[in-house]
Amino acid sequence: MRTGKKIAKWVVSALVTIVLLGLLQNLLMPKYMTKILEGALISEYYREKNKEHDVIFIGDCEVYENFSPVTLWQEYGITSFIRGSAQQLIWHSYYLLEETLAYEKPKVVVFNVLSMKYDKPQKEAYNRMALDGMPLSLSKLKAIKASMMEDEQFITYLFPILRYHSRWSELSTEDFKYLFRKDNVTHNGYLMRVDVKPVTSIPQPKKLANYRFSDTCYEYLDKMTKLCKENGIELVLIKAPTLYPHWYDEWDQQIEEYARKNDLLYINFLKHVDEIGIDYQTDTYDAGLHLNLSGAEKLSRYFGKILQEQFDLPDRRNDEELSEVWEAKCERYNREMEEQYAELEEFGYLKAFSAGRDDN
């Protein structure tokens, strides 16, 4: 009886110490509710109700800030989402996507190239803005050994407490108010940003010793290509009409050489700028690195005829289950649309992408 006791009270001080370390975890780590907004991409996704989706989106900054699902839905009917995050390496878009598949089957998966030029890890940053919002499975433990820096330890992406202890001086209202729940920041994946800053200038590029692409990224772009057709995915690749970093012709006709030789579709938007009607003074929110809402909706428009003219993607509009769905979306999109112009006449400036000047 006395041992039953023990074993009893044993395993509620297993729990309890559980529990509270569970709590003091999510207590310490970022939230990315109010600034830094592109750490809380990935973990969106797993709390979309409905994850059928025609279009699968992954890559980095390129996709997430380029592509409007709303805008593809409100023009062709077609549900997407952008499974996008900062300086995403092909070796997370890979695992990202394996692990996509555990929960949907999409017709068509579309993957940005730029990232074909990183053969290696570059910062752990943008590693924990990749991998800590996803969810415990074979796919992410995958993704973190393939991912981490020479200095990063693999148990502290298990128990991130063991990353994030220090951060305990630092905790803000923030970290408290969103202890429990989180908001969305994007729109199925979009990061939506109004404001606009023309190209005045655009940098020269360097010349490199070596243009061809690295056997690493190659050998995740083969795995990648092999993934989609086993699982009967058309996959599209495409690089967006961002003017830099610099996309080198050698790097293009790789790209090009590629898709011909395992009969995939490539879309190299810069060469499709006028068509779109993208205009480099006004589409733009930081002189040419990425695209603005107004560029991102023009860039919608043009991509989802193409997506709906070569994969016939069908007109979910007339779905009157889905059409609700997507109607609240849209409400959200403009209602987020209209309070940022309302803050950039008032302020000048949008304060969740402007780090230190709400500060001074």
The other form holds:
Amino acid sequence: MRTGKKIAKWVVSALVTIVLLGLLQNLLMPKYMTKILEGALISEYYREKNKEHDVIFIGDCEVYENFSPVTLWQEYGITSFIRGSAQQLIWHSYYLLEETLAYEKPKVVVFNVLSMKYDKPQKEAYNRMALDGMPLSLSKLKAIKASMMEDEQFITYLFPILRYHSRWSELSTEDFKYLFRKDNVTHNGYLMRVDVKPVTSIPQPKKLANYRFSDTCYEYLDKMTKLCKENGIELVLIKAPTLYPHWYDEWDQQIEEYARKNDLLYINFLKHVDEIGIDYQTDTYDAGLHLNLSGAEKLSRYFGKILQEQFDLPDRRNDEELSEVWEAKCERYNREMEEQYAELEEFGYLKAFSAGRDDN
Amino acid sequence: MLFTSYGFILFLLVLFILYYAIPIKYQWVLLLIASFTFYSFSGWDNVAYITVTIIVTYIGATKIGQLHSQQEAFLKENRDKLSREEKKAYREQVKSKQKKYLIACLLLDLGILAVLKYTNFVISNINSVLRVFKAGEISFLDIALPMGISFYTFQAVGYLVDVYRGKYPPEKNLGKFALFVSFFPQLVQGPISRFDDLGRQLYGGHVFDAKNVSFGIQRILWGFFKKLVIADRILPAVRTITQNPDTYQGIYVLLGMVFYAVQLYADFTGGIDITIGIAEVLGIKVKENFERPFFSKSTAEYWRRWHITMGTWFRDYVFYPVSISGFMMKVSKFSREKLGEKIGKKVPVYLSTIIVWFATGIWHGASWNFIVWGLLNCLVIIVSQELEPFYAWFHSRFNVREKFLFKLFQVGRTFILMSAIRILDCYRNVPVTFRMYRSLLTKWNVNELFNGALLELGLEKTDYYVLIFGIIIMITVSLVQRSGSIREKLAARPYIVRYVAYVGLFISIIVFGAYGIGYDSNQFIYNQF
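Just the form predicted on its own so far, so send over the form predicted in complex with its partner chain.
The next block holds the full complex; its first chain is the one shown before.
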């Protein structure tokens, strides 16, 4: 066989193998389209056609469950996106921000400071939810390096089939349905829930041996501050108004001190619950850990005003092109809201968030 | 660094590229560096032990070789001056000096192995005696067994004895000799190579050969398949059964035996496939260590086909020297005088066989389980040998013909017998193992295999499907191999067939392999020996 023909044969074989492996990887990776929706959050940003946001939120569930970009648009004409993920740690947040800045330059970045309490990776599942959705980039590589638990392997983030290979035995129709496409499960990063579970009691906070945030966390907070300053972005530190996990005064003082030193706005919403109008009997879906739609809309209305006043964010509702895009978003938002209320009425719970209850 | 780790795969890729990129005269240096780099991942103290073994053996062999050369030169020079008796006396004098070096080196090499491997075993036995007399206890030593020490020590000892026997001259270059002892693919679990076979290949240099590389990679893949798809997947069931002897008795003991047979075969032969495959990519042919042992029709045949290089090592360096030793000659003479010619001449043979199997047992592990394992193998071999006339009579009396079904029966019988002895590796101690043998015969709980209990052994339905798929492929490959190399046969098939076979194998490993988070990462079983 001639050398050229031989080379062509090898190249074609290699390409077919790569395509096969790619398909297999797509099939085996969790889709997160039902039940554990949190896994689908990070990748939604990349499907967003118009990546020109006034505000980018980064952080854990205290951002993606508590703020509604649709409300910010409807009330103030602010465009925003939440780059949140389950138990997003500060290094996840930092690298997500770094990566986001490669796509756009928002005016304001809002970071929820609860993750300052974690100085080590907590669980592989949370790393996966934050990192698997990111496309390959230098930021992603650095994020993986910063996030890996002891028993994790770098290569499994580059080739997730090596992590998810054993899912072949639990493949469902969902895996085939979403082999080549994904639906949006959030509204610009906001994961909607309309159900209610009032606060009855709050666990007593334990005394800690050391209240000081770790050097690692401060290091990333410094990097975040520097990155925002370099890009002319206002960094806002917030603590969402959820009652549990407990936010200690000692922690609050440290963030206040940090914000003061670095000339940043810090809002601890726990101190403004009455002004916001949050009622923990009606505005939370899990007894105080997260807000529900009602709570998120109240908080967004309150925060939107601050954002508009403090940072002079323009009301973009007059922009026709943008209004059209956001109108579609609002429609989807309202539709899902109605569907959730209907489902709640019919079943007494929301199917998408009740793993296993269907079987009962 | 485990053979199945991502780090090792990267290590191999870099090595393969460098190996064929540098001038061939430096390839052996690269292999030496690679071998020590590989070994250093297991700890620097282990590197120290292997270095001592290399240096001691090198010096000993060099001295022995020098004495050989001096003897040759002296006898040549004085060929006409010395009488036959004087030459004989001189040879004996030299031999005696050589023997001193040999014994000193053997003591040092085997001493390191003995101290590291058997000290705590000896202490535990002394403590058992002391406990009887309530005389306190001796503390155990805090020492870890260096990876592959049993293999590289045996390889070094074999070399030393060969040089002593004048089989070949000693290697002059310390680096080259160090490579022979430490050649990384076979360092952790063999095969135990001979210097006259491996040495020349290691130092000769090899130009890139596409067939070698391709066949080597195929062999590596096959090893990964056996290790990851079969051995590591069946592992939880073996552990569950053998670590809970009070719960899993009767039919489970048989199940444990069969499962462990599959696990050990897939694990050990898988590791050897990877070893041979790596060497093949480097252009080096390492001796085969298995020849489809589960197709054996007798125990003796099984041991000629399982862990072949260990068997031949014990034959050449233990059985033969012991059989012809002065002590055994005396035993032979004594037994023939006292027991008659027929029985008397068997005594030294059987005594040597017992010694070899005792040594084989304790080489496998410092515990009574392995000693009993070795002696049981010995017992079965001797009894089979003694019963041969009876079998011959029985076969002719009842007209038993060596047809397919009878052969199948023999294969099945050997498999079960070997599996029953092998399970001693797994149970906590000898009494527990024998209790389980008893339960196998007395507890009738076959029904439990069909009531869903199989799914409580740490394996799910899908795991069983994968195992069945893997075992069928493994058996098919063995069946095809009986008439020649499966890789050669595949190489003669159209490209699309080869592509489907090898990509299918690769994807099967990726998808069905038991690796990563959620699976216990498991060392190759023979790493610990």
